[in-house]
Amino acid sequence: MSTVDSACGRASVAWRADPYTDALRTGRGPLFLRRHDGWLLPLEVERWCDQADSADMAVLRRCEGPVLDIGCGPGRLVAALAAHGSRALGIDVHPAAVARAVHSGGSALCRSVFDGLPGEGRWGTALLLDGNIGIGGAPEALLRRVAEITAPRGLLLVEGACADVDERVEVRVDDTRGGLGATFPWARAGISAVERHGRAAGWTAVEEWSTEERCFVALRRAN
């Protein structure tokens, strides 16, 4: 599972946009998600392309069993888990992100969470960090899908917005220098919203914490 999978051919066109590819290549921004009204959400490319930091490690120490990192990006989390001897797989729809994750020492596939995945129903922990609760623009549907992937009583570790927000939006990747990607659906959810959507999808919140201005919640599958 440590090679770039042929499913890259089905990867999201939006996340293949040149601004994101260029940012992954250089490891630097600026890069944003642009809403239709011009509002910009900064993407922390430099942090994503760096090694796992102390806030990341606080999440990874909570992991149980084999770990699936959904929307793994350049792979800092799967690389950190591999370095500590943990079984972990990252999935991402962007070929350049998957290639960088593999180069970093992690295992990764170019795959959407909504595609068929290895080990469905057996992952001990799933990760949705770095805003990835927004994948697909429908948090409840995403959390239902993650419940199918994880093992009974499996753990889900989610990073939510620290603000009290729950919104579905259409966005584009924007480098503010003229580079724009295609429009795609996204969502933003604060911790209370994540917990609410989680309950509807069969999850129970078991812990909340924040560190380094980032906010997290742990959820447990009901069965």
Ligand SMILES: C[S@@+](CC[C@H](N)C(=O)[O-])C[C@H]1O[C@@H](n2cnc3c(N)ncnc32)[C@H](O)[C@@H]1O
Contents of the next structure:
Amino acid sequence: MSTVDSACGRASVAWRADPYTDALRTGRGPLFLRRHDGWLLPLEVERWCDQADSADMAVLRRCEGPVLDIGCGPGRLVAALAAHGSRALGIDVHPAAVARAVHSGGSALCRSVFDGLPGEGRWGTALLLDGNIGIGGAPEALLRRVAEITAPRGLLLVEGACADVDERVEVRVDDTRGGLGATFPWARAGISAVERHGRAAGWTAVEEWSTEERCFVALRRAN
Ligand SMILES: C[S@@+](CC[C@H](N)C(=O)[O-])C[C@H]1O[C@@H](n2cnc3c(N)ncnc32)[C@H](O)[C@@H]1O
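Could you drop in the structure for the form predicted together with the named molecule? We only have the form predicted on its own so far.
What follows is the whole complex; the chain from before opens it.
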């Protein structure tokens, strides 16, 4: 077992489904989250495995202090931050994602956001991009956890769905070619739902923007 694998020992197995591992290895989809009724949410594996694009850079320009990228995947954001000399750490429960993030020049740990993390209470900015507000399937609980991790007055940059949705779902990773992972809880939240869950978890929305058909909100921790 590699160092990354053993460090991942306590992390969730849901995202470790083979279809996701295969997509991370090849850098290609198709890959989806499949809801029980058959509805498919596309996962943009090619974009995640590429370099940070202009929409990503618009997020990274807003970062303050050390940055924690939650659910960093193959690590394009931590790699871009490292290349600009910023302190950044990615965390992800998937060993192949973490290995790829480290290979791309970023710092990354195989850890769940709900586990103990280095620098708790000191991160200047936390990132929840690419739909990662869905992690754990309960946005308010996730946002409370992120408030524990970030510094007082810390910043949280969230990518929400551009549609006005607020749903908790059970999903599986599906490559539509026979590869199907285990069921796990997920959530989708539009910007107003993110703001509402954020308020309940001690965050105040300070800015909204959209670019390249992606929608974002910046939240600040009260104290
Ligand atoms: C929708 S994908 C986003 C991928 C990513 N942002 C990227 O650039 O590739 C969700 C990611 O969150 C990770 N993840 C799921 N549950 C997690 C948890 N509890 N803590 C940290 N990461 C988690 C998954 O392994 C997956 O890589």
